[in-house]
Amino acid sequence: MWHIPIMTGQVFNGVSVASILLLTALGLALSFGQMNVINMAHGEMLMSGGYLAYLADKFVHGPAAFPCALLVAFVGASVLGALLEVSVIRWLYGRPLDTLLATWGISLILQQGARSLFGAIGVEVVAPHWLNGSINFTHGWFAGLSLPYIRIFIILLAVVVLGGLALFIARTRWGQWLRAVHQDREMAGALGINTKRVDLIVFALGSGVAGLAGAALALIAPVTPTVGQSYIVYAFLVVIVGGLGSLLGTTIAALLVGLLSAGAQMFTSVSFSDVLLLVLVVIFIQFRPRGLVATHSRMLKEA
């Protein structure tokens, strides 16, 4: 029985990590699946969200500080993503290698900018008092298990964002246009849908969700100029395993990656668990090259 609290705690940590991965990967799943864009600067959207949340928390005080930090992180990262799409991405559609190189260069510029403004030492967002503490089990099989409120909040935030994004895609006119462009861009444009505007909204929305991931991450770990690099690889793994453009597949893949990583770290080092995870993903895509949930799209077939 002694190992039950340890295993449960590790599973809980894996789910909380999966929640941050999910928030980070949702934008990639939309942009990669719809526009066939490999955005290597997506991790810097997460980084910018963390720094913006830090600034909001520093200048806004009282009960509204933390909600304001989340809002600023979302809006600020959305604006940054929109600027990136208008100034660079829009001119490189259909050229994935050029997009990869351009966004990689932009990621280096953003990292250096963050280093110049905030320094190389990480910053943290002070959690509100109602997120301090944890649920502690003192009796029974789970005696000794502790579930921090902050990680519970991150899991709930991911659930709320995922549900809101699913409703946006399924129930709104913009969501209908998004699905139409995803299925057949040329036909959607012929029917009067402004595909460039849809691309802009998708890119900005995905960047904003990544900004929320950065704000959530700032509650449990320091935000550094290179924090985006630590998550962008995992986010791409989640998108590839889940299936391009599939919210369901992205969610399942994020849970699998988070749980596998947390489980492997119980028996080996962090670096070796990363190697093991990469090997498993390589083996997986040999049998399921289109991911867990394959989406049918004319654009993906042509890519």
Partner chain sequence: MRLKSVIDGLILIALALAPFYLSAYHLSLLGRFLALAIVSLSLVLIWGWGGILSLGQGVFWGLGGYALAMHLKLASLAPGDLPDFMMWSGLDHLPKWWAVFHSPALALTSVVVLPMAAAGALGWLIFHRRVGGVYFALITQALALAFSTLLISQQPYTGGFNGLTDFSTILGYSVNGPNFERGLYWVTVGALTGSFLLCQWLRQTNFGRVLVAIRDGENRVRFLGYNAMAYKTIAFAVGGALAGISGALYMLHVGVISPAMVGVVPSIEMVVAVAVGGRESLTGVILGTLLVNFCKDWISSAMPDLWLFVMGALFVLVVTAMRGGLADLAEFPFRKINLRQSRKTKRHDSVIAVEKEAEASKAG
Second form
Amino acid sequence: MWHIPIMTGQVFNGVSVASILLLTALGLALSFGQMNVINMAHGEMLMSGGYLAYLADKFVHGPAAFPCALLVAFVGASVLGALLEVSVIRWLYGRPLDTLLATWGISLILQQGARSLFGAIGVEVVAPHWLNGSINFTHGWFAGLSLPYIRIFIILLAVVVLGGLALFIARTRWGQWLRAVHQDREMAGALGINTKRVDLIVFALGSGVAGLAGAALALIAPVTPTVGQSYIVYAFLVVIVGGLGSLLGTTIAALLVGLLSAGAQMFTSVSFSDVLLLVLVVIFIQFRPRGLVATHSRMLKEA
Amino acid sequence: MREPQLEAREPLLDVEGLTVSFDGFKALDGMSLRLTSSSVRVLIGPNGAGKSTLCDAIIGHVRPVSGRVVFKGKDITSLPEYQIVRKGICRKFQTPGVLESLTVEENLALSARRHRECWRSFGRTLSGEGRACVNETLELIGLAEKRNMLAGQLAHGQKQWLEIGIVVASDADLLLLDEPAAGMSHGEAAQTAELIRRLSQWHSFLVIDHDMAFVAQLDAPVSVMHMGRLLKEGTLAEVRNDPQVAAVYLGRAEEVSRACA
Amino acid sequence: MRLKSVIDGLILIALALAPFYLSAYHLSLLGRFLALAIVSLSLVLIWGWGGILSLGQGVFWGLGGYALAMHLKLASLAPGDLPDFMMWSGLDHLPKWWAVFHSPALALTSVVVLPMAAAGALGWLIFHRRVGGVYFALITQALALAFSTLLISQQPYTGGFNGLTDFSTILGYSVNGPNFERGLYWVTVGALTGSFLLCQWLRQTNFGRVLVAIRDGENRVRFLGYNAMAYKTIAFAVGGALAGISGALYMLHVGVISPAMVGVVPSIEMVVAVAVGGRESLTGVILGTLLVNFCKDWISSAMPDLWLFVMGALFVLVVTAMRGGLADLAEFPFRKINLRQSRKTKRHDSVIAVEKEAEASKAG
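Swap state to the form predicted together with its partner chain from the form predicted alone:
Expanding to the full complex; the earlier chain stays at the top.
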């Protein structure tokens, strides 16, 4: 059990799972912090990203295929997210529980739509040849450890997206607006910021990132109509642990949840690790009810 | 004209060196205040001086990093909110916080119930004493005819009155009113001030307000806060002529004109 | 008010007499949907009135169902025998915590007490840290997921994916045959009526008023000296108990309980029935549950692919366009005039507010 290569391999797997979780949870956390809205159809953004990548991969050949698939997944999922925001979420502003239910309805429709279009059996994206293979350790402490390129790529993707988002928020004008609305919506509106458009951008961006997660996931596992469902509950837990719309909190929480479930699976079964994870989250709430990175201010009074 | 009586009676509330910090920003910085029973005190100060935070801290909504709140001789600093309320402090919020899908009467009844423990809540009615209190309060705030209306359907000013009524019906010894006259017309504000003065025979009030006309009508001692601290205490006239207070309000042109009006 | 009671009474009579005018097939469907209506009532209590959205009501429902099913499983065995799935999984003796369900009294008690305790404990753990709203909904959903995966994985003790089935007797009666079905139907109607009256009574007590007040303004209520956490926890625990009863009855109607019946999707289907019926109306959600489930039965047998589209669309429609659900629709003709009035006063209000602001700024 305490074999170093196996341990390291498990940690590595945990981090790669955490990367996909992070990509999924980022959009959720952003729109939750921004609009106090949880999008239950967010998992279906991931799913549609996977299917879009599959379609792109099917129609484009050559070395451009994979980057093209990523791009299509991102843009497609963003557009889908924007449509969702404009058609449903915008109208339920200030009613978070109703938004939850309405978006759940959307998620059912999208799932069944995918099932009708692509069938219940999963489809796969063929990884480009430069992602085939792995780093193998044959000597020393790590002898026997093998790190697949695909998983390394996924981790890198998460890091790049996270960095990009952080830069976007810290450096661009849109990011500045976003922070303003996040801090005080009314004041930001009074200063002439179009808060509705900021909401739309945040939502579309979050959906796009989830689409990327779906494309990345398609490399290691088949895309099925319900693939979003299997990730989304964990992503919710990440948001709860991470705190209101903070990139840092979400990142740490995703790593914690990913590593914990990978670690728990070493010692118990998959199903038991689910239960364990939930118990840990409930215990966590006892100490940090507002999440890892909490904001203390009078503005949170109504929360 | 009543003379301000700052130290005349037994202290009801003692705030001792209270400090509250929001992520490093000190909203209260060693604030101290003493209130006696059956008195009115007005709290003024520029925006961000920490007036509302002081109310939040007294009622247990925010927790201080240091200092204590002593009420009727007991330290209540670390009690949960509902227990602080049961000890006899009730607060009116800045924005009207009436319960919109209950009737006016039910709103008051909720507050007039003396037994607020969960296990005693399975009865249907209010005690005779409670009902008398509800009726009395309805008359007091002039909403007797609207008793069966949903609180959500009241006009803004009436909601303010209803919330004052809720606070009064709780029969607390100390009532904290955060801008009770906000959004009221001159006449309504005058009526509110009159109501507060009448009720101060039985309750103590801590009133936050910006409107100097209203403060003058309250005719009560004034405490000025600045940067989370107590700056000055005295009659309205004393405070008005104080150079320090004037300095605090300087640079805020609007407030200067209001404070010196 | 009075008219409502008359309508409720007529519905009850119609339900009680159903065995005399419905076919056996439709009666058995009606019976199981009425059992489900009890869990809908629990959602009115906690969500409609208390404002606490539970997406994991299937867990408490399942606890009740499994508790009784364990007893039934044991009751249909010869003394000393093991349930079939235990033998297949290589257990050689009955675990102690299974054996106690031999006692019918204990099994029936735990149908109520087990889910009630679980809901109470979870509610306390989360509400006392002031976590509510969206967070609570997400946590309960995670609970539903964890519960169903746990049941599937613990095959030797829970029967795994197939759950518990193949029952023969309960309290000495055979569970097969028309007499049992008819008796069970009336028991269900009785339990539904009891739950209905319990909820109605709760709503009229001070407890109910405080609960609704907490939904409208938790802070205001807390600052009137009420311990909001205790009220919410009790409401959630009572809701859990009702869900348990519902699960046990449903299990008797269909003769099986399995993880697929208690997971994330069934839990949320319970919510859709309540949303359609009108989350604040007891009568509304009973009718809503019947409507949604008869539709589901009909659509999913005629066009299986369509059901999820319909359910999804129902969610979106009900939540965005008709928050009051069926109950609102039924009251609409009576309320039309009032609605217009309140709209008028609202406009009036805003005019007054503007005038006041103008006055205030003049005064300042």
